[in-house]
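Just the one chain here, laid out as structure tokens, in the form predicted alone.
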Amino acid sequence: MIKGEDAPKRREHGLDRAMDLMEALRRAREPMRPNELATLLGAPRSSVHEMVGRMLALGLLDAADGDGRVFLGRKLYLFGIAYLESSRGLRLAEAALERITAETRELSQFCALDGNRYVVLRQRESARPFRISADTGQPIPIPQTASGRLLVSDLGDDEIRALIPPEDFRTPAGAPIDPDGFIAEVRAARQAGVFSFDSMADTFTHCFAVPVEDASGRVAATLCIVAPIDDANANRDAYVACLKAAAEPLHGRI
């Protein structure tokens, strides 16, 4: 039995490390053996190992295969299908979503910062044969992203810089990224209430993202479409004006 003062303390380490391997095994998008999982983290193996079990006995997590790999669990899909619920700022970020892509035909998105990174939180595809799409949930360096911009300016220039890791001020093809520049853009974009530019990922999109605001006027969450560079040059006032319109419900309520 954990007794006195050590008790919150070995629990907090407990949940601390069960939260570090989930987001490993998040990251790193396929199953991993527990020893992986402790070099990736540089934690006892021995540690590392009860702890999966624990999870595995909770559903935390799942056996992925016959050679101990393990993967994320369908406790956690319940879990996310409970918060999708009962959440009124998803449900509000659907409704805009649909609307959006109705209105545009177009790739819209929900997204936001976790942590140091930005992921996208929901999406509706596009109405077009030829299909734009992205992957939810996957964390992307800031500076790569339109959204990046708008979601990082409430900060300022220093905690900017002490937030964003220098390797993530590359493009996907490794080309660098001024930091000086990318502020610029960041101050630019907060004052305008969008920002755009041709996607980094690949040379036939351009995205535009547009602040959702908290109730203390702080950037919570970007709505965002992305569209082929044809169209998004010729709809260019029609988007931001679609996009301020459907992020004007969710101001505030984020």
The other form holds:
Protein chains: 2
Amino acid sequence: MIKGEDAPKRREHGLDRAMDLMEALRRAREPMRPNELATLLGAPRSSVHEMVGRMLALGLLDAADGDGRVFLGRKLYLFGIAYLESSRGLRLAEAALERITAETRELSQFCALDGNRYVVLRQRESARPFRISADTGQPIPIPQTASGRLLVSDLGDDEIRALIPPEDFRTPAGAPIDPDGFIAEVRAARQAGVFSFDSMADTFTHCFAVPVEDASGRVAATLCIVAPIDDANANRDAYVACLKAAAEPLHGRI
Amino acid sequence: MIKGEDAPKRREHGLDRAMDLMEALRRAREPMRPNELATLLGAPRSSVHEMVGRMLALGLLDAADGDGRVFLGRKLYLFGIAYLESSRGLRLAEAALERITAETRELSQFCALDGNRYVVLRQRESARPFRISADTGQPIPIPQTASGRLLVSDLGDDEIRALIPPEDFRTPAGAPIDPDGFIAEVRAARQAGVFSFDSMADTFTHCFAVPVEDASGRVAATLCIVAPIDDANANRDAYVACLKAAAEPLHGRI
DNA sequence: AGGTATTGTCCGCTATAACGGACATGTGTA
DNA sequence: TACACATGTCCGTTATAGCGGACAATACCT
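To complete the pair, please output the form predicted in complex with a further copy of the same chain; the form predicted alone was given just before.
Let's see the whole complex now, leading with the same chain.
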């Protein structure tokens, strides 16, 4: 199973290359030139040019601006809509979020892992005057999130260390996060069925997260509340109870 | 440019095959087995099996249910979100829809072509008690829609006939639509800068559509209002004026 | 203007991915 | 039970897609 160290001229499969291109554009969050993509990925320029051309023809990429820059295409948006409308998990989650925000008046989120990063799949914004919001779908280092403690809790210590890139053990501000302490929090969170802490993204919010289990009992997603710190302190028990109650009908149905 | 008629054992490129699979699943709107997909597409079973396996590993497809059925994967949803958040056209359209529905209290839509079909890309629902809604992203035969008259209006007569499949010249109920009459409506709609008719999808709504032009002056999308027939009759001029005003800032920016 | 760097295009080579067909397994029916 | 059919897996063959490198065109400095 272990491959040789000296990569002896691997020739990449087209689909993998296409995937790399789309992921690179998603991370960049802005259009790029074929050559930029090639250098960023360390891929042959000619291959990237040909692949970009083919993806443009299919609508997987769209031409941006006047020059040669490209970005994710409209086809991907249409596929995304189809996924959204046909995913039982997301439909159930939507109902759960509605219920949570209706009851608590706080921002609620449905989150999962995307590879080795955390992402918000759906969120329900509160009707508060000062609205707390976040970017849906944006990959975030796992250790920076409350949900992250739960989403990796089915893995062993070594698996967790192998999954999370070392550079992700840092706060948004750049301060290091201790892997041992993180893993300790992971174990405690899974045990308690909840994790909460003051957000690392700002200084005025507190995040609660509870697990949503799949049919085999593994943590497949989380439900979260992001609340102003004062609210969080005042309503901690009610918020946690609300989250757990909302997660109940989702277990085994994700 | 013209290929030989007798397809002499064409071997399909992997990316095209993957695209065919995803499109088939999108049209089916439900999970399918690899074999179903193979027979539906007329593709080799072994190739489809291998491709499905690779796409599952990449997250482009997800396993559905317990058995071997697959559907569009979460990755596609995440790409769709990235497109949505980075598309200037959709952002502008969102603002236009908000304005239209705020002013008219009617359902407004932003539409475009997806290949040879019409799709709703974004919509803004009215706050009416009897809400009129439609499925976003679902491909619909061009002749069944008011927007369709505008979206093909940059093509010549022959190009229009070549683009639209013969079976699409039918109402949802199955009644035939005359291609010549359709093309006449196309020309009149482009001339007037608006098209409206009673919806073919039901018996109680009326649809208005105005074009949104790209930088080269071609119709790249449409803005629409779907209203109860009585409202449409009572407010025709105001609705058309509202649509044209909302479309104005979008021209050349799509 | 001259020179350097960057980007897009073209083309032959070859590793390999799509294919076809055989095999194995499971499922429903007579 | 036996048969027919559908589905997943494996493997050798061969068309071809990804690669590397050369070339051309353009932009950006000095």
